[in-house]
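Consider the single chain below, provided in structure tokens and representing the form predicted on its own.
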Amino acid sequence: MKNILIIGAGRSATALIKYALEAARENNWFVTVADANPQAAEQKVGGHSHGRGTWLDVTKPNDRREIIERNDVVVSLLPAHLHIKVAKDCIKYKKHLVTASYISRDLYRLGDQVKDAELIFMGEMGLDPGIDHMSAMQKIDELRDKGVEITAFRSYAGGLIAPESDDNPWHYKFTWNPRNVVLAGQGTAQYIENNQYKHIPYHRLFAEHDVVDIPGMGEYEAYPNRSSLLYRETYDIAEIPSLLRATLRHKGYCKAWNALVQIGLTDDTYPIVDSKSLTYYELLEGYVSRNLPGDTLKAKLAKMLKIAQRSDVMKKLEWLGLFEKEQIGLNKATPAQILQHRLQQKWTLEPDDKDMIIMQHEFEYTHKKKKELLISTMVLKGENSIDTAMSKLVGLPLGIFVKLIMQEKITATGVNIPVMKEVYDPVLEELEDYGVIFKETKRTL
């Protein structure tokens, strides 16, 4: 019997788990699930006759070590800064590793190591970073293939609520790690366009955002991601004049957030002096000059922020409850934390809220002689908020490589994110089981 272990229970792991249940199953094999909550490992396990739940703490070295030794293949699902440990672990005990997180910088280092000992170990294996590796080299290999020069590449990916569950004036819920998209944009984002860089500091990103029109569901705002240029070298794209990743949000968001930016509330370096006594109404007041004119907290925030009190903007300032004289509750809290916080009372899916990704590659090319755009859309509802959309798109990719792994249909030993045909072309296909299909419109320019 092959053994496959999953390190971490939560919210992203649910499809996952699931699949590798149902493969275990099917293929004689058995999947462990560990977490520090055993309880929550347990109960996404079920019950399943070739699974089990157990408890872990990954910080501790020698039963991280036990546990990972007695099985074949490891998926990470642990905060990034966390795999190195089992990575290394990996190679001591020969197994193979996948992740959905970007991979960084020290288990780029470990690649030599990794394939003397013929070891596979993918990163980037999720969603975002994932489908959209998958889906755009696929598509770029195939455009390739026909012999056309591609002149920009645009890609746009969104986990957003579906329309049928949008019920607050933002137009968002939470339906990944919180604390990121707080701190989503922090940096500069970098892209090229007609061959010129560009560079957006973050206090001006939300400011700055592009609309985008997705065939059928209508135009989103897009901000740019902090990385684009990466990926020319990634994509096998280096000479491209034009290329750019951003995120999907629902329109009014971008100019709304970039209020919180430009008050000060998503900066995550210093703590707020006595924050748990504190209101939110008195912590907003102290982002406030005294100096403006205004007789009211909310004239004054709207006149340094330059927008009419009555605005949209300040409506959803408004319904986030900054301006209520109800107390933080957070000891030595960072700006960012006290942001996330009541986000996450407000941001929360109900049991029955559906999400929804978006994904869409635009690709600008000639094609004998003739200039051509190719957009390529996919649109993925959840059930509810336990069967997220978000749960599906980062697990699936992850469970059916595993399969592959299982299977000994992957030959690419390495450290390596999923940029190889053997890798998307059998994965891609299964995720259109599940209603991860690409469509796809084409136009002359």
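Residue numbers count along the first chain shown, from 1. A quick note: this is a predicted structure, and the numbers were derived from the prediction, not measured. Between two forms, the rigid core is the largest collection of C-alphas that superpose within 1.5 Å. Compared with the form predicted together with a further copy of the same chain:
- Once both forms are overlaid on the rigid core, the distance between the two CA positions of residue 36 between these two forms is 2 angstroms or more.
- The two forms, fitted on the rigid core, differ between these two forms by less than 2 Å at the CA of residue 384.
- When two forms of a protein are overlaid on their rigid core, residues whose CA moves 2 Å or more are considered shifted, and residue 56 is one of them between these two forms.
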Second form
2 protein chains.
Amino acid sequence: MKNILIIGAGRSATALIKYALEAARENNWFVTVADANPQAAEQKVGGHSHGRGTWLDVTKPNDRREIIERNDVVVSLLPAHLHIKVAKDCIKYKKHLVTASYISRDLYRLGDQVKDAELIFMGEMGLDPGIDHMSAMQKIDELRDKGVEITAFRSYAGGLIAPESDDNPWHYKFTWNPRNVVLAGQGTAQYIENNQYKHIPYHRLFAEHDVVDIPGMGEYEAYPNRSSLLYRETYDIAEIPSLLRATLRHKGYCKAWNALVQIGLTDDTYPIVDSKSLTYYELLEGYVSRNLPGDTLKAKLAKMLKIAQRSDVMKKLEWLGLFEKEQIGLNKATPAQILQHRLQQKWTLEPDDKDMIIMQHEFEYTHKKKKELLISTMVLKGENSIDTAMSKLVGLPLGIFVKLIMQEKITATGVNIPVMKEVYDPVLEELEDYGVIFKETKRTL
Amino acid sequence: MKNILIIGAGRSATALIKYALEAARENNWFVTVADANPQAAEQKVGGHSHGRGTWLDVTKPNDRREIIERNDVVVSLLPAHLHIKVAKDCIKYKKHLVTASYISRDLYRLGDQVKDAELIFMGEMGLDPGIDHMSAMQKIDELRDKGVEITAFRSYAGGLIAPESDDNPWHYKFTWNPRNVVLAGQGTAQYIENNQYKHIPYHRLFAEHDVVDIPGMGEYEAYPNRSSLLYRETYDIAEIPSLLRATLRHKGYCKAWNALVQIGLTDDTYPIVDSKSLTYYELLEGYVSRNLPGDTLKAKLAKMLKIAQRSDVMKKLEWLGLFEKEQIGLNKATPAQILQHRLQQKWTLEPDDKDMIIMQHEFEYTHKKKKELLISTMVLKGENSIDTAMSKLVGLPLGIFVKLIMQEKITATGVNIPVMKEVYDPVLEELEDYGVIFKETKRTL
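Could you present the same protein in the form predicted together with a further copy of the same chain, rather than the form predicted on its own shown above?
Expanding to the full complex; the earlier chain stays at the top.
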């Protein structure tokens, strides 16, 4: 095997391409980076001796097949719904496939064909999903090997702004897909606590957040993710009495975000009439309930939200410019689109800003008749607004795993996610060289 | 023209069939009632000399076409998505069509064909939509003819339980589609107040209800419907500064229903795991927030809802049996399905219970430099749980309008809703004989 194909040269590809090119130099492989924008692909390759950037429109079957045929391993950074086309070509030409996206049902259905072709299709091989799976499974397997019974597993992750670049009252900036941040949590969060199913509808999610201590970092807020229950199967912990996955935010964030939810500004289901000419002030006025006491919009809004007019939450809303008589300027936009537009003006990374990833797993178990709590914590900061921790932690696992395939160190076949020892052990070990270190603290309960 | 076809012999068909048979006797017409359940159709016709019940599976094109071809006017009481098939056959065989459903886009698209065939397809010809359109348009046209400028139009309607049959703490029973009641208001309500768009998201809708005085009946609660803005076009009142359509409920209902919304029990988007074996108590426990003070589920729930444990809202929840350790018994049911199931055990009409329809339109306008408020109110009670006011008010407009077509008194063609004088005047006039009387009160503002 000699040739690696990376489809997609967008923002999240930087760390992967850099890693793949270095591995190619060491092993005498060749990396092709293909994108609808060939300049972006070429620029990311940067004239490296073991790589090239090229044009590819993945919706054109012939072009797609031709380039896949000429490579041995394919990494797809395409939007998730496009993976299936690439996957079918990979089966046809017997090529391995790696992605950072959640594996779709359609992709899972290809499992037998992939196995028969003696290929591996690895999905969820980035940060979250990706490093979360690997670090959690490594610890779960380790505890099981000791013969202990795990009674609780709680996993927290957050893409945040590093304290040294934290200069706004929300203590948050966009370090990843802004749309996902605005729509986060919609639906009903479900998890298990002491063998009981818990359901938290969206309109209570941010009001009822938890507080989590991150050793060395202090307290953070955490709101449950929608999907915790799925991980019983994923991690083979069907009988676990308590299982929770949650998202981390800086203290004070959830209460203020809850105000935006309560107002109705995160709704993405209908367009605001006249959204182009309306001002932010008028938009907000449209959401303020009838017959509220107060002379000003601020007074009425505070009353509606049952908070003080000089509270921190009101200050955060003011800082976003939601009371300003400035035109929105977006045509037929939903409230969520308008909010995202405003946030993108305010929560932008400055060139030298550093992002920060926090991931923490907590395990409760009984070991030699003692109830113990094991906390495993990873904190990683980015370099600047381009070399972000986010891009690194999504790209490096992909790159390392591609290297393992190229070196023929992977025996698994079929459609998989990284929950097997032969994957998580070497990937996590090499990630340590890049500062991805899970520190453990343990205490008796 | 001699023959009328009524497709559908369900609960809502009773009053229509009765009316149509009487009109047939007087005018020597013949009524065919067709249903997938021929016994129900025959039973509703009851051996009448001018009618018959028969079997029809509307999904079978040949059977459907054959029966449509033999009639002059078709009334479809089918579920809304099935109208389109009937409509296309009606064009083919040149038959008029009448329904009580909202007109779909697909149906509107047939407009030119219907016009070319010199037919009338009348939709929204029941109560709401139906009588609401007719009574509002009659008044709007009347005010316009006087040359006044209407500055506000608010329209309220409710399908309620009559005071004499009101014997539960919710002051509500199902008199119509229970599923619609459970899901009512989901999305964001939009209306206009003093030229400003107002948006109320679902999670605030029932908490921020209005109180409306119904002359002769006292105060009722009203929550805005989702669709008020659409009526600017429907009623040709594009420039009106205030426009609201809302649903009426007995006092105390909205606050208690809001508790169900806040808990999360009206959510229809995901199934509850183990819903068959779970008890109502356990279900509720699953929704109660973490870390709430209190010894009992009731205490915790009251805390979560920020209400007193002995409040009226808590009493209403208790009366529904939501704290009972009784198995739900429904497989893979959503919270909304479980709630509906429970409500159907509690909010059932007794045989002699009377339902009650209230409809009230309020118009504000300036007449001879005086600002006036005109209130037009209709209250009608049913006879019992079979001859409901609801069935009467949905069926009679359909029947009367069919008679007008048969008597060739309608000149309009195309796809329509009943907002034209040649329709609303005779229909409303005849409805008065059945007790459908709008009483007016007027005052200077």
